[in-house]
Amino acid sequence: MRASYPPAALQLREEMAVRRARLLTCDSVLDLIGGTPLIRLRNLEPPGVELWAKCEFANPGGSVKDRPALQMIRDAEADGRLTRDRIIIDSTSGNTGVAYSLVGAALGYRVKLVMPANVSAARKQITAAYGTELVFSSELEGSDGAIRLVQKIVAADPDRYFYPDQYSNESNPRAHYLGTGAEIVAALGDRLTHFVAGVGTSGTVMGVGRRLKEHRRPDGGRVTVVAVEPDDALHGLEGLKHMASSIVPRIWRPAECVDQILPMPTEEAWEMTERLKEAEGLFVGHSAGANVAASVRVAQDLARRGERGCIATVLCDRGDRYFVPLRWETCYG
């Protein structure tokens, strides 16, 4: 038997249908980058605690790398550094590329990137997709073995790249201060307590905690951030560093706004990666875990101190991204 609604609830329903659909016109792909939306993840809660997850896989390039690569590109091309005739450069463990990539083809750029061999298939595919070019450097180097090979293709011609470098960039953290930590507190307000992201070039955690640090709450007390690193120089944890072993990125300044670093194991964060699964219904990847995982202990020490809160994190990308995919392949006849 179908169900009967009141012409009324009809009306409210069809209205409702149009203002969404009148949000979601855009003149570009670019548009649908940031405002993602903020997820509970109430089967994680302890007691007199909040947990929120910002889903930043739902950037239309699948990742919270989208918010940077705009950004650095269109600053870029408002101070001049960026033109036609060059060619975007940089490296990356995966995310970014595909956000160069993405952000190249809509803005009729062209992209080249320096990624370690052994970033996901996925990773390498997608921007293959996009049409950038792809040079790998050693797997047993990592993302610092990628900063050197692509310096050094730089330095070898200047005048052919845009070198955007992420890890130095002031218009990565600057990304998240306009939007990620600007849309978080708009959802969460003087409830918001604290702030919990992984450190990979640090951009999401300096942002948005120089964001979080200008917000007082009625009762004066201010926004504990905290930040989270693998806790090894030999980890799985692809996108996060361990800043002892590193490369430290230039824009990494924890002074300025982090209260707290946090160490987080491999085999935590991955297995809070099968809990959201199973709890949440979320598919992600493995530096959300880790996010999550850490922000659980935060949640989880006020909780056995009887304090309430509300902390806010980042789901950086989907699990998917870390599958082998089928080969991408156009054949021309």
The other form holds:
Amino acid sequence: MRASYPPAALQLREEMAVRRARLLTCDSVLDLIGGTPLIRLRNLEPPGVELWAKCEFANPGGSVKDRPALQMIRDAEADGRLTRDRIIIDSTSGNTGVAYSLVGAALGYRVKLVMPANVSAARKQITAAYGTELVFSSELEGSDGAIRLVQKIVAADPDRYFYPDQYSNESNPRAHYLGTGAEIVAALGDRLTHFVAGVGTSGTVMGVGRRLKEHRRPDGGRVTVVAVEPDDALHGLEGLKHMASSIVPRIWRPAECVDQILPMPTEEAWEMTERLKEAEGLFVGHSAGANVAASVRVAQDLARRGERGCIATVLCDRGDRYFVPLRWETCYG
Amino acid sequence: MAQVRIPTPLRRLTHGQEVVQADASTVGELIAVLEQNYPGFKDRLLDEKGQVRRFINIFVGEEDIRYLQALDTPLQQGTEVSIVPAIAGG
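Please could you give me the other form, the form predicted in complex with its partner chain, since above is the form predicted alone?
In what comes next, the whole complex appears, and the chain from above leads the way.
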């Protein structure tokens, strides 16, 4: 069923937009990070189950990674690990790199990134446009090859760099504990029954998971946390990690807050990515597709058992981040 | 003989080898030879219709075979073939 609005509702929507715009004046691009909207995916819901998705593409860097990048840098500034003379360096599959570049530019830090050579052209261009220095690791070794290379670079000149190491840095899940998780509780409150998110560094699911586990519904129930990972070592879900065949991030400690790990086939996630465009008008990346596909599975299980539910998930970034630039477009770097 | 560059997730099929040799005149033939020598390759690379899976990128030299002749892309002696998967995590 598609939403349709009577004239009075349209007028109310306009008033709300103006009110929201008035609240949205801010001092820095960094103030735009977080506080993302939740959108209801009505056209994908089975009866009796609400499906909500956090629009992380609405962050100024275009992805969920703005949150951990800002938190890791702010926390390191606060305790003195990051000083003005140091270059921020990390390995990334791209989105964290865009986020570091944006936060670094806004705060006046130099940034250097190690990425696998086959990250999307869009992400190489965006980071280079910010003035970030890029180093490429083997396209055959994925993000683990980038991790090994950044460790080598830092070990050769440790005083020159601040290496946040997003896979081991507790500020990464903390960003989601303080931000994403708290925002979801504030918006959906006691209705929330499930949270579903894919695992890359695992920052989102660990941070949101911990926050949601502290929340107790009036009926005494707790939120069920579902982590999504690719079903095979060789997969097409950029941004997600197949743990059994990867360097396992130190922040990934599922026993603390994850109730279920759901293996996701690439094809199913890609099909959901397509369906999201047609059904909801949302053009998102494949990791967001994986999150929604897993959420729909959880929703259908609930509906089959005749249970009600309210599921929240995350739309990590937009689909246009995976475009190849056209020949006549500006090239940076 | 083509030189095939193997991505990390498939190296357990090749007993850890990063590069393997295979005698084949097209990419399709090459996958059949790989399957024979290192069982498991075909299912990973091809879908049930025998086409290259959408998320697998196979390069002959620097070119993606989607922009060449797909599985019929011819291989010259000593050509380098790379199997490049998506990027994982972070």
